[in-house]
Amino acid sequence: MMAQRNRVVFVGAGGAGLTAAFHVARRAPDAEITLFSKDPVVAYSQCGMPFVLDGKIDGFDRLIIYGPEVFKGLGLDVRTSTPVADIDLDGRAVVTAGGERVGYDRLVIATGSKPFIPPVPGADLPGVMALITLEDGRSLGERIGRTKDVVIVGGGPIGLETAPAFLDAGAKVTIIERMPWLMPSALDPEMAAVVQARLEQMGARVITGKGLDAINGSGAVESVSCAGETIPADLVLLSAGVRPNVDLAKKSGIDTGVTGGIVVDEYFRVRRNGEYLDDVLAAGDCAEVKSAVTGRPIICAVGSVANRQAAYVGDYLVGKKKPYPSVLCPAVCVIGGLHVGSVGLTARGCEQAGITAVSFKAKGLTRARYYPGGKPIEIKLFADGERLVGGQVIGEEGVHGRVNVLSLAIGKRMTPADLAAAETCYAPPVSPLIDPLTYAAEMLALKCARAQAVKGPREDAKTPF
């Protein structure tokens, strides 16, 4: 009698796709296991491009964690540079853009995420980028030392990162923000003001609450208009968020949801006319998840995410199904020497949940205050009167630590009360005597205390998780 193949194909090769590829590969070494990207290249990082183009690593290929060797030796046929252009459910087969039908027993789509581009006259001219792909990162170092005028399209984290790149290559460089604020995702007005600050300190120019109108040229990027102001511009990074890429998914017959992504279940399965798929799953960027918090469904285009959903796929691939958990999408950025961490609701998604919050925002040291070179961090955060819900930590070091306790914090339905009690440790080069993130836990456990003692407990004010 014949085996049974176990044929593994793989609709992108990113953070999602290839990490579970690995997982498969080395768990069940019977599977015939193929991986598309359209890419010329795979497994690199990048969270680690603005810091290439900023000149703090050394070259993009640094970036590139894995090479053909490494594949080859796990069995893998990565096929770069190759698109799908169709998947054939029924067939149980996808077909490239060169017209090869390729079968699979399983499949896994992990597209990824595709940069919003902004409706917009000029959208399309010469010197519009964006920093997605490693390609995008090269095509961008090769014009930071002759670029004179950047105008960063978007208040996102890949764009803050990127603007002391380019200031430190003598170019100037306007942020233009149609929120009020920077980062609105992720931060609350009062925290984003820190992050203008330091832009603005190193010679950006941030203008929020106003959108792009056009971007003009003639045969290329002259200047850009914006509320009536017209801002010179021979580059436009596009930083206005990213959306996911499920355009094949959709043209296949897959169901989309809310947020736009792959509608799946705990398993990572995707649906089809309101039926999930056993054969079929979707990781990563592409595919929507629910909050820990509202348990709404949500996007997380965050790679340590995608590298967790990752190991659960490949788990199902190799028959260990487990259900994946709610996420709360834990996040950190550096812009110029500024870490800005966050996790959870910010006081906007706190309002659009429903929730209504209690806050409260400590300053303090990351030392002892007589220990030289300690750095100021602030925090803030937030209870929905009971349990907390979110928090936003910005400071020049021991932000993403703390940022981690609260992801624990949070995840375990801890109060403000609880963590205020957890044990930490102390020396002065480390840390004060009371961390700022106790004694930021412990005011708002307090406010919580006594906005309870006036109102009285309210179950409409819990979160559901």
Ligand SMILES: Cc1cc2nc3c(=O)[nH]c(=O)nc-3n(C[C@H](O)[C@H](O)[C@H](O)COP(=O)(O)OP(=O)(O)OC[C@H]3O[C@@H](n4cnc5c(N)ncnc54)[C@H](O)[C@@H]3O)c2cc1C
Given for the second form:
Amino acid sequence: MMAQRNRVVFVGAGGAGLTAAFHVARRAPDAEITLFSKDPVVAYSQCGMPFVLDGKIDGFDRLIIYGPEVFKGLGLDVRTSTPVADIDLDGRAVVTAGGERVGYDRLVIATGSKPFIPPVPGADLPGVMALITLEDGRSLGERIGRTKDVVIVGGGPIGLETAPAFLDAGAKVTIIERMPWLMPSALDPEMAAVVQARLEQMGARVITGKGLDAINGSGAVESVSCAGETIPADLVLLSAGVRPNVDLAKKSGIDTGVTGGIVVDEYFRVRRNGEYLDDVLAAGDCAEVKSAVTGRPIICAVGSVANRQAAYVGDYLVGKKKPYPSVLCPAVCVIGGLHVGSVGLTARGCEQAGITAVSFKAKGLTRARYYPGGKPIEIKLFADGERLVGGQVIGEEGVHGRVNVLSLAIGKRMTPADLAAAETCYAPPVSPLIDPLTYAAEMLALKCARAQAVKGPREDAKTPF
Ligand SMILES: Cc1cc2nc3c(=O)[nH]c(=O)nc-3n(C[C@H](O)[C@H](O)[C@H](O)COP(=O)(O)OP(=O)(O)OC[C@H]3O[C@@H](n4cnc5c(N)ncnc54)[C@H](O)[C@@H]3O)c2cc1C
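Follow the form predicted alone with the form predicted together with the ligand, if you could.
Time for the whole complex; same chain goes first.
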């Protein structure tokens, strides 16, 4: 009897696809694994690109984590510069843009995201760029020092992380955000004001509450129009968020959801005509997952989460099926030395989810008051009256650790009082005696208790974990 083949095909070899492929290769030596990437280079860190541009990392090649010898060692067939043009779900095969048909027993779609392109005239002019792939990074890198006027469209983290590179190189940088504050998906207005102040201090001009009307130029970008003003630009960087890259999935009849991402169940199985398919999964930026706070569908386009999802996908593919819980989407970015972190819901997110939130904003220091070099840190926490549902942390140090603690606390359904009661460590050079997060949680617990005393117990305030 012929042994059954175990052909696993991945469309996408980024944070989700490649990590899941490694997981399978290490656990199922019989698997015949093929990965397709439309890009010429795989296994690099997208997250590091802004810091190559600002000179902190010495060149884009430093971002490449694994080379072909690693793939070979694991028996992976990685096909770079090979876009997949079609998926034949009934025939269990993918078809490359070059017309090659490759059969699969199991398929993983991990096609990532694409930049949101504002629907304005001129958006396709040369000089309008995004920062998603390594090639994008290299192209932007070539322009640093040669570009006089940069307009960053959208106040999302990618553009804001990149702005200092252009400012340091002497360019004029204008950031245009349609919403009244920067990073509106992650921050509340008063927290975003800290980020805006830092960028302005570095020399950027920040325009909020006004949209881009057009990108102008004959042959290449020369300026942008914004609320009646013409702003010179020889480079426009798109930073108005990303959208799940689902063109291929949609074309093959796979269902997408309210967020625009691929609908998946708790095992990352995709859905076609309302039915989940056992042999086709999707994960990473392109998949729609469930918010751990609201239970609603969300897209969580961060690398740490894509990596975590990859482990579940990998386990499924080696027969160790376990349900993926839901996401809190903790994120941190670094903008001109300012660490900006968030997890769970913002004030706007609470409002959209119908949660009447109680919040508290604390200001503290990252070291003991008397210890030199302490940095201010601002923390804003949200509770639904009972449990923690979100938090934002901004400072020049000590941010990511506190976001991770918050992520754990929210994920474990803690109340602000639970978090305030958690024991914390202390040494003057690294923390004050009472951690600013503990203080913020304690104050929020008091506010929640007061709100409850005034209004009585709030059944409606419970989060649907
Ligand atoms: C500039 C930048 C900075 C970032 N910084 C951070 C950070 O600091 N922290 C953080 O957590 N996250 C960060 N992220 C987000 C993080 O990189 C992504 O969330 C993560 O890479 C998502 O993994 P993925 O596998 O879903 O998609 P990707 O890693 O983008 O991989 C998508 C893959 O799909 C392939 N593909 C797409 N369509 C096709 C097709 N038709 N045929 C063949 N192949 C196809 C692509 O070639 C690619 O290999 C950053 C992203 C960017 C762009």
